[in-house]
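To begin, one chain is listed below as structure tokens, in the form predicted on its own.
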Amino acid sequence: MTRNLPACLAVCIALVAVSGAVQANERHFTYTYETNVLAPGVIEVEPWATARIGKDRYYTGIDNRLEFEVGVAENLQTALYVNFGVEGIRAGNTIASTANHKGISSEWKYKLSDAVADSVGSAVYVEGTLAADEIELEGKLLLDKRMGNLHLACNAVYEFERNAAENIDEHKLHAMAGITYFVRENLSMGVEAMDSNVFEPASPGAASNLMHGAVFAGPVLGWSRGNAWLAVSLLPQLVGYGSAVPSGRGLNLDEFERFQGRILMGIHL
């Protein structure tokens, strides 16, 4: 497809291959997931929100999520999101802002082996999405590994996106990657990767190509205290590529945002 995913997703694996503790539900990256889970029985709610700054024109989108997790059964969890949001688009002299209703998503997350007491953490997640006028299918395969004060993860993503409005077919395929340094044990910062590619095609009933592609990657910062966290990450577009970028331009400004940002917060119940 193309070669900075499984480039980025062989130095993940390199990475967390070594050897090392992960506690709790804690997520300590915004954008790559992490292997735990929620102990069966235990519920935790999670508002998200992430921000997206700047295209060709102005451009300013906010999507929010709502979360409610719940451990079904040792090693697995699952999950169901609310979406919605609001988007401010320059048209003329003034900045026109729409509200939207994304839909509802599920969420299954079942994890394989421990970041902590195997050589590797690993975890398989699917996730579906159903709005007005979209659907939405994503798979995931997740590893990461705590070793001492640091903690790796990386993340290989496929997504498939029906939308019934344009009547376009979309495969996106995702790598995420994340490094963090425990200053003390609920507060961390360090660095995360985000490597997003999506294929359309370039005209009805084409075969998909690369239309965009581009990489993002900013610092990250992690914190917890009793029965809530907090992870905060600013990502800005590093390099933007794909068929549809005209050749030199250097960014993605099209498909994808100068900058995104996100919020998470988890609370136990």
The other form holds:
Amino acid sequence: MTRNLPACLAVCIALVAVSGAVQANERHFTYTYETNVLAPGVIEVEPWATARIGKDRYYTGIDNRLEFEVGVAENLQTALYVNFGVEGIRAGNTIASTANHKGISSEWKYKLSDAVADSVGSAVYVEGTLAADEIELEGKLLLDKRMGNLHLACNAVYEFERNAAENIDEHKLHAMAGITYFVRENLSMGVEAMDSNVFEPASPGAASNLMHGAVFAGPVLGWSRGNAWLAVSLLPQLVGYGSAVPSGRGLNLDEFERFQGRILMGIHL
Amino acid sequence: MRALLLAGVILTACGPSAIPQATAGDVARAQARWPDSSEQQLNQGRRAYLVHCGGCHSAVPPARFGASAWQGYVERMAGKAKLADPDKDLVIRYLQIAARPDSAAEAH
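Switching from the form predicted on its own: structure of the form predicted in complex with its partner chain?
Zooming out: every chain and molecule, the one shown earlier first.
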């Protein structure tokens, strides 16, 4: 498990180090999307790494994503990405580590209004993921606003997940929000929060109920130089809820982790 | 979800555009320098600015820099932003007309 992440980070850092003199499609949050889209013909590569640590048992998960984004028309961009990861779970006295390929995804994002020019920036986003035993569809409404050195963003997200192996459909609703302050034009510091809700049937074929929910919040840092950018966050779980009994100190550590952290990089090609 | 709605309301209530549409006064000043200028042209430059420059980073309000500074910024970044003439020329015209007067920019 530990071999994968450092290699990915090393590649990212090397790419940032050789980057040139133009900014890329910057993000200042890690879970919350902003509304800007690449200009037609502009291409960017985005490596991601998400660490998910600590459940009601030993658990560590690393999710990696390598994304290629391209602006296809005015206000429209698309991306194709591959998802892969590793998980470590305690099994008896040993830690079982498994690597997995989580399929390929396609996303499309259309900007409706601009975060600086209009009263509020807005965009719609759809994403589909196809894996060996799973299909995911996701839709997001994105809002953001840049006011001087302050940037606010919020998203509403619906996600449908069909697991063919377990014959279970899951519906997920998420809300994300962030606020960040630009200390300098290329350095921002803020906070980001995420409310995740999982609806699934208690048994195959039954109606879906709210089974799990959790709120995460924590600091986020954004930085850019030349034609590359970086965003990093660490979000501890603050509150857990749902019909599954929360464990620990009011947290839902059955479905969610105690901490999530994410690092995103973007390199303009 | 309530927090999301509240955030949306706050965002929606925000003030006027920092990337203004061209006005008749802007057109008159543009025509003094480029006689073929029109309101439609200046607003086409504004739109191209938002698409090509606002794609990679938040669009910088034109009034933030002086007119003479904008030409250099656009020339330097045009290649990577896939901004070519005639749109590049229109972007420069729009930004220079909407820019802060050079004397005021220098004072800051």
